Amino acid sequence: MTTSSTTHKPKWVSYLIKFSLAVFWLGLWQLAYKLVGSELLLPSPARTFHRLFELAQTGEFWLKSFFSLLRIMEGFVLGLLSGIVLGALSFVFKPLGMLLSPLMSIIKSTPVASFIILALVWMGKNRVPVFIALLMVLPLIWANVKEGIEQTDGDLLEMAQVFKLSKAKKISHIYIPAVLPYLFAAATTALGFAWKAGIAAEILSLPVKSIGKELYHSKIYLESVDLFAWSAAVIVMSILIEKLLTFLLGRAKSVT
């Protein structure tokens, strides 16, 4: 007997429910609005949507947002690659995990400004960003990696003993396996974090044709409108990144 249609809702009513959400925390957005009763602290949905609309149709704005995205991306992969690498050499050699241990709890207990200031002092305005987005995607995926090597089934690794199984077959057949579900959770989290510190990053180290830039520029000008409009769109392209992200990394784990 099936029973997937009572143990599973249909999307339908998946999507009901977060229109309800979504109309619900507008709706408070707009409740707040009338309270405050002024534009220049809390514009209304309406007019922060039909400005972002606006500027959706700028080339201005795609040019800054794709900038803005190619930084922080950038730093996501190096961070990535770096994490997976480094996590694998610390599980090799132990010496080496224990002495970026502490440099990784650092880095996770540092306030992203202190980062920001720090990094404006070594480098151009234009890295910053990237620099920030690594330094938020490292640790994650180091200590998952890390973690999901030393978590490894020890069951399997006998057998490929008593099998014989080459290092090259160990790695792909077993460690492999083992890690993925691991980073591909750190993965999704570290891009977030990246995302919302390289924003930052910008909005400190101002570099040319960047989303931090008009934040700033928002904010100094009192252009409330254009501050909530320019939010909004980072908030709609994190969404949109994390679901691509999602979906390519789901993609990945039915190839392997």
Contents of the next structure:
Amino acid sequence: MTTSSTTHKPKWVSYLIKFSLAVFWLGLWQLAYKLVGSELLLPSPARTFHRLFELAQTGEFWLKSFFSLLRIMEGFVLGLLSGIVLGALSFVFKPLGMLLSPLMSIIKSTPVASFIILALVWMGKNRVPVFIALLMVLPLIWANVKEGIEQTDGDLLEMAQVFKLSKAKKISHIYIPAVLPYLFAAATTALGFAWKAGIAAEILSLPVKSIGKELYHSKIYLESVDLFAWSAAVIVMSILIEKLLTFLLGRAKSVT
Amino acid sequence: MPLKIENISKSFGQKKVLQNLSLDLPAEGIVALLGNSGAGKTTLLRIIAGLETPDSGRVLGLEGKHISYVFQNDRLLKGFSALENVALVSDRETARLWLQNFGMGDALDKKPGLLSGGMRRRVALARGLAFAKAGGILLLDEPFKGLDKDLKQRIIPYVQKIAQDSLVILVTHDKKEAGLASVNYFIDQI
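What's the form predicted in complex with the partner chain like, now that we've got the form predicted on its own?
Whole complex next, starting from this chain.
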């Protein structure tokens, strides 16, 4: 008789590993700071987190973070919705897919800075991060929705044909469950892109009440500590949004 | 109305699967299609179901016929329970009855991923039989694959009942199963 066993690490071990990794990298950062010896070139971790703590106690910090988040999430949602609609339409009307394909490739390969500068000419500074976030999300979602529909199980479609399932049932019972894994994976990746590109767009377009404007000012006034503190805030927010999206997608997955 | 298969040929690329096949099938009763793997039994069922178009030849007598199909693979929706899978093609109460008839009363709410192979087969059978209608055609492609003798014995009377007023075309490798049929066709010898 053979037995098989799988070893699962207890939760505290995984926390300990994560904690140790954090300590290692913070230690390395501290060491680098000591070696460089200048707060201007490389602020210390303690100084950075202290500044972040100070910022977090002001209403302005939360207001700026909120508006940055709002702009980028608006772009993300618009990109998500338009990607889903265009992806589905591109599957139904093949010529549309062929027409959009080069456009999506161009959007993906053009440097984001080019789009930001172009967008600055086209629209108001508050809309630039929205537009850039949308551009980051759209091609990814479009390609994955199209791919998901194309990969729908042909056996199930035949089953639906034989049992005369309505179009609505085919879409809700067969196509949507087939597309969701592709959509979820693409949405998670796209969110990271949207967030980073959106902040970059803010740095160049300087909308009122934005993280990007703060990052720009810290560069202008050589306030490296502020630069690091705001960057840390961006990273924390990015992780939190990604966790929230993963949670929401997990809920959606369990419902379907 | 009986079914007449006239000179049907079908190839997939270079592979000729059916060549000038002609068969006369009754309007009611069980007809068994036997033959080696690749002889074209499933292809013929798929042509009758309208899932394949023959390269040449035709099937007469399909007009207005209601067709149900138990596929060789189960083709269940994995996000749906056993009951919901059958209820896709019938009302919920009928679906429940069919599943209970096939000994699935305790697993109505289980999704296919939590069912054994034999249980999934029974759900597929329940769906196919629930969708069958008098005067129609029921296509069974190796329907009892993976079922033990007792379960087969439990399900066969329902197939026979449907065959009283419908045409049941049974694809099988099992000569005992073919014994259910009033006519046996060895498709690779036609």
